[in-house]
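For reference, the chain that follows is the form predicted on its own, supplied as structure tokens.
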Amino acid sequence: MSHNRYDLKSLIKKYDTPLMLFDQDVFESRLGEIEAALGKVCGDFRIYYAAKAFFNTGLGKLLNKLGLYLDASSYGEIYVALKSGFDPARINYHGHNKKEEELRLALKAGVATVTVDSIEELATIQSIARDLGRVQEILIRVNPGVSVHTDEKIRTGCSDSKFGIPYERIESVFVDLKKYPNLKFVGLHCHVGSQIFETAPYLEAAQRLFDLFLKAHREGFPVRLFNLGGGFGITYKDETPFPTEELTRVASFVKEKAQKSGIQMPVLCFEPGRFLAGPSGTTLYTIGTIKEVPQRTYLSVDGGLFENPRPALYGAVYDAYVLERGPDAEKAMSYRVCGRTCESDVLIPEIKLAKARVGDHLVVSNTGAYNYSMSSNYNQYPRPAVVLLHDGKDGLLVAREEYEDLTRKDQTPDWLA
């Protein structure tokens, strides 16, 4: 976020810490970004937020507003952007393991696509969609055996992976399809995982994508969406993030494919969740304990563990600053960054900050992505509140939850009441 255009300590004092600050100017910059190296190439393209970032209903009137299509991972993602308003017939359909109840509830709501995931939930969709009386588009969502470079909790496209059906048996899917009369093939999905910065594995990708999407029309469908999925890697400390522009390369690779195979240029769709989410978001905390042991200086931050599992998942790391001394102050002390959990909790395992101070804020950036999605109440602590940023304004996206919240669901047996 640009944080010179907000009065950060103003939000504080309206909103308590910690806070999670979500800047609508930041994710449209991003999804223009996008929208303009595509539309180089691209006469016809869609991009799907994915929701799995981050994600709520005001969120989808946004999303709903800029005209995107919606990936949801999870009926429960279908249902807050229903709750939102948003146009069904532009939502697709994902995820792994769906239940039969939760695809039942998706095709009754009208989800345009369905994105399968085994050969097993063809049958399923199928049966479905006949009870229903309707034909259901799908994509074929390919595992394309495609190794990257980011961590292995978050490579989707390699073979040894949950994700989608093995490359080599897509062939055999396409025999499978013509018992389906309710089924309506249109697309091929993959994805090849998360925190990419390299083109190579897109191309690598859409080749092999591409071949099979040959092979369909053979076969006589004729397939439209060519879904490369998301993962374009983002800054969070030092790295240099994926260059936008490196989308008009896939998308002349793929073009041109289609050229020398004379046929139809493919819908070319892309599915950014981190990429917009992530740089639109930032965390503010206030600096609690301040504790030196032999080893280092531990600075400890009223969030953690509850409200950003992410350096605890997966290594995560981010970078800050002491809001009291400003982005710019020499950064003349190093600290390791921990939050209030009963876990050891490390937010950030070491960071070179101006001197701070028990009362001083921490200034956290790229926090948009997988934060408040997968926070929890670990330690019965209560989620944080969420602000939306636009042209100089504020306004809640998400309620600071309450300690009333906390046992809200809670039911009591009879035999302990």
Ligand SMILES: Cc1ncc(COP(=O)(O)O)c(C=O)c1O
Given for the second form:
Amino acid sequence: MSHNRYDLKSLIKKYDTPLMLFDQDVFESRLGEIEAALGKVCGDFRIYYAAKAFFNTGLGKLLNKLGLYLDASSYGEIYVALKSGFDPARINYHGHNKKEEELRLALKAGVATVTVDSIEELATIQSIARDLGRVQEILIRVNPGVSVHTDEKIRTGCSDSKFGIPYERIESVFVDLKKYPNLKFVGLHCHVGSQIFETAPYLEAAQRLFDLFLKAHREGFPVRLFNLGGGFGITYKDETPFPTEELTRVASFVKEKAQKSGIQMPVLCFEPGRFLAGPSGTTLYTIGTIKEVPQRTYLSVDGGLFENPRPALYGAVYDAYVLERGPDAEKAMSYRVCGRTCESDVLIPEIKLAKARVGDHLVVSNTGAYNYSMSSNYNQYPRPAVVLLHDGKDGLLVAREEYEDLTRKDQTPDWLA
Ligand SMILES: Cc1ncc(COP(=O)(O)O)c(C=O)c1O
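Structure of the form predicted together with this ligand, given the form predicted on its own:
Following is the full complex, with the preceding chain placed first.
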């Protein structure tokens, strides 16, 4: 976040803590990096923002304004997008194990494309499209069987994965497709995983996808969309981020292959979520308790597992500083930062910080992706507010939940009434 442009203490006074800030200017500049790298090689490319990283109606409006496409992994994400006025002609419906009624709602809403994740889905979409009297454009999600060095829980393109159709089965799908007159096969998709720092997995996936792309053309399907998914890694603590300029290399690789094969350069598509949303987010907490035990010092903040489950889920790491001492103060103390919920709820197992006092605030960066979107009301904590920052201005993107929100859906069976 461009910290120096905002007075974090006034934002805390205005909105209270825990508070997530989402910096639109960071989001736009990171999008610009990807666009610049691809623009060097591709005349036509598409960036689908992966809504799962962080999404709401305000963000939908911003994405629409920026001309982005949307990668929706559930009908719920499509619903939010439509509520925000997002153009369905720029939505791709992804998702594993989609239900018939969800597909029907998506097709009725007019989503541009559906990425087919299983062989069973083909017949379901065919039947809905026929009922609706239309032809639905589809992509086939291929499991490319590419191994990447990332946490097992966010590795999705290796052969042992529930996502996509195994590489070896795709050619038989081309044959099946001929039985489905209401499906128009327009592209291939794969996603190798998340938090990826090297170019090699993308090149490997591009090679495998291109071979199928060519086979599809030979089978009489002039497919155009070549979607390599998301996954660009970001810095949480000291990781070297995915070098976006390398996307030029990936694009050139595909272009050369197309030229050599005598087919038109496909429309290269990517689906970044974390890369755009992660560094746009910063979470502000109030430090409520500092407790020394023989082994360490626990510093407890007013958030935790309910608003950021990532450390508990897969050991995600974060960097932080004490607002009142500033980001550059000498980090003289070692702390374990924990949240308020039951379970051990450790947000940062060990971090050096400037000496903190109760009532100070902790600034945790890179919290924009998969934090709020994976939050819950565990222990019945209301979710924090999210504030959008842009050009020195701040405005609510999501209001802080109230206690009434916690019982909004509760019902009383008649024998308890
Ligand atoms: C199909 C697909 N596309 C895109 C993404 C976004 O990944 P990331 O946020 O790492 O860019 C994911 C993440 O799980 C995904 O499954």
